[in-house]
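The chain below stands alone and is given in structure tokens; this is the form predicted on its own.
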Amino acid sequence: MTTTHFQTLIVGGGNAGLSAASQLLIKNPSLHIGIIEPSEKHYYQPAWTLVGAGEFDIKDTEKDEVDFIPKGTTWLKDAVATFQPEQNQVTCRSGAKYTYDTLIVAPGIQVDWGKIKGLKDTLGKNSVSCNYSFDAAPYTWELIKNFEGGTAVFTNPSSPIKCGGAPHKIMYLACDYWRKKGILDKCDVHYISGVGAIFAVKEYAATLTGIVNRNNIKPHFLSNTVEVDGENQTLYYETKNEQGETVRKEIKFDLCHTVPPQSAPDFIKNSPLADPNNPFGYVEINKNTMQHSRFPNIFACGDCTNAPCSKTGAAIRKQVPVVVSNLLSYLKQQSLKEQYDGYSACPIPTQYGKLMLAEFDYSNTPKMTFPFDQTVPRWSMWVLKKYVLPWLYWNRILTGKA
């Protein structure tokens, strides 16, 4: 008979879900855990920027999910359709229903490709790419490598996104490649961003502003990309004029790296777990304990929450121990003592062989791990990003040991 009740049910078999399951079992090996995850493949997405820059093989970012499901858990190869939190139950697309004592919600984030008109139809051709796509990231490198000059456009949406630095990381690497190729003076580079600054933490923003100026990049802040016409190589965006009115503008391009808006997965935003005041439908939690605001036996971590932190793998690594500890305390009917301070990290390559590791918390205060000024891009941090972090991910983070 198939088990349908679990002490802890986890929605999502990505970074957050698997590392939470692993850490729970390390602390309590007898815990009965189910993991709902439909995907056969598991991806290390932080390397996709390096794929787009020709520095990483896309094949090395994809592995079989089954090899990383923690031993002692039950993999339920299905997808959640709806939540019934009052009944401590979820219903899957297959119609199967599962109940739980505690629930961890960690399905990640949804890339809303359809929110930019024409993008889905032209992605991976017509000189339009995006490193948020496994299929398109290698095409980014083809575009950068073969570019001979002209207008290059890189875009960033106004919504929160996973790895918030990715839209401009690839731009810095492209400019460095073109400088070394001797054609940067023939490149008219534009950064069209829906947010109001290059980076939210002023100490790191100062470094990046210098990189922008050095590469003669033209930023367009508070400008939202709304359409990409690949065949005519034209991008359309909306911004405000001096009177505060929304105006539509266009820019012709020879290369375009466009990042669409992102939001909670639809099955989250249409559920009772969603924050009704959050336009992106994220799970409503206490930002410090990671416990749901209305359903105390539900916790959430990773990119799906409304916690006002930067959505990164580094944030997940700090959130998961808090969720694990507090969930176990809840099961023992004890008070929740662990607190997440909003820590996140964004490794930003500023050129080939140099990277700035931006670390910060909810207050956008730098929280530097290393005994040197991390606002200065360094070769050692490039090595960390390219070699150390991927190994840690597959061998230590998913197994709950880091």
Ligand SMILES: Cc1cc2nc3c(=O)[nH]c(=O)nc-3n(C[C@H](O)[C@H](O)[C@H](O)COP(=O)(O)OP(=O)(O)OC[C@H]3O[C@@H](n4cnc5c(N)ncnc54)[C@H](O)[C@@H]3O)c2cc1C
Given for the second form:
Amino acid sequence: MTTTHFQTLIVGGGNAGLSAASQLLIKNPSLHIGIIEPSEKHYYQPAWTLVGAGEFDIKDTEKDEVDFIPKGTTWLKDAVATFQPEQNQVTCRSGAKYTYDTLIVAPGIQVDWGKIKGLKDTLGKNSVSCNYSFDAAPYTWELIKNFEGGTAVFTNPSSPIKCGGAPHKIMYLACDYWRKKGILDKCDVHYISGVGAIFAVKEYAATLTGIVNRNNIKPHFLSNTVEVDGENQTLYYETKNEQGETVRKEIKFDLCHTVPPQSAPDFIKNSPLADPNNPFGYVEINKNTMQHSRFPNIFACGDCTNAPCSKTGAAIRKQVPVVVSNLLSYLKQQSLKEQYDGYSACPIPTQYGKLMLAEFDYSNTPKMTFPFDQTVPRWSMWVLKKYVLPWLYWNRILTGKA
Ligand SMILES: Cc1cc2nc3c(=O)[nH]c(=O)nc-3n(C[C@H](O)[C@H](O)[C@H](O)COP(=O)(O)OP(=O)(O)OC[C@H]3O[C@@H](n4cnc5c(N)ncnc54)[C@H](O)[C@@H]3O)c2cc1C
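And the form predicted in complex with this ligand, for comparison with the form predicted on its own?
Everything in the complex follows now, all chains and molecules, and the chain you saw is the first one.
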């Protein structure tokens, strides 16, 4: 089998990979770029929260990958299996090998469905759903719409995940729907979270605590979901008792939205690119330049990196220009000038028609774009999330223009 060479090879044609390819071509139209991407479909995942709330058609979140591969690049429809960074080479599942001058690693994150016992078998039935699945998100809406009261459980893992807000966004929308339906007082709502606070940035957390209280949601922090028994509609979680011992608890539910732990895709974890000190196996990069810490011709962006930012498409919008500029500098043997400051954003709907746009950086300091107090949920930010951002994604972000 012959080996094909590219000036820049990109692993993953998702949000980060396609944005990077497009921006590279805008800056250097003669660059010879290959994109390795196995999927024929491309997904706008941020809308899956709205799908689960009955506000967005799932069909509009899926488009053909071929229509978004930037003209002038080569789509290699395959999946990377292993990396040989010493030889500037990757090997794909088909056996094909590709070499490169520079590599951008952007294969996203792995949702570890198997880490919650029983979840895979019961997802999408027995009143168990999850908006992190294209197939299950519409079922979330079926459950919320048809709920007549009882115990509703929403869970959040302790691992970093893509869009840290998504596990609780759907809970606020569900509560608002049930209030308008006149049944909220018959709903016993529990939030079982592996982390210790509702949100990491205190200014935005204050608003969310108000929403939690208004909806009479019972939070259980530092509580990790370990098993979902769908047939018996029982969820098991582990937490610490007053003596610091791990104890297993159970809760019966009538509706369950559960989000599993997440980590780097296995082929990244098992590769020389992974950070040996990161328990989730993410790609080891300099968190400011986005350059690999040990292989200088490799860059990474998107959900797959060990950068301690919140993993979102919003973060990618700020990471990609840094990667593109620094990679082009590297090719010209110049020093890397651009720095990513950890910017990320989490648009959190607090009820139908109102949303708080939480923006912040590595230091969890708010970085508000708009000239008003973004800790206050607003209609304008809901419009941004529901109408403006999806359009921007397909028309400007993937094409490298925003
Ligand atoms: C429910 C939900 C709600 C969200 N809400 C928001 C939000 O409101 N705002 C926001 O900014 N972000 C949100 N996000 C997060 C956002 O969708 C992700 O951060 C973003 O898609 C990550 O982009 P990526 O390119 O890193 O990964 P992806 O977009 O997931 O793309 C990765 C690509 O790599 C490919 N790939 C996988 N394995 C291989 C391989 N072996 N070889 C080659 N290619 C491979 C995949 O097929 C895929 O196309 C949400 C996500 C979810 C699931």
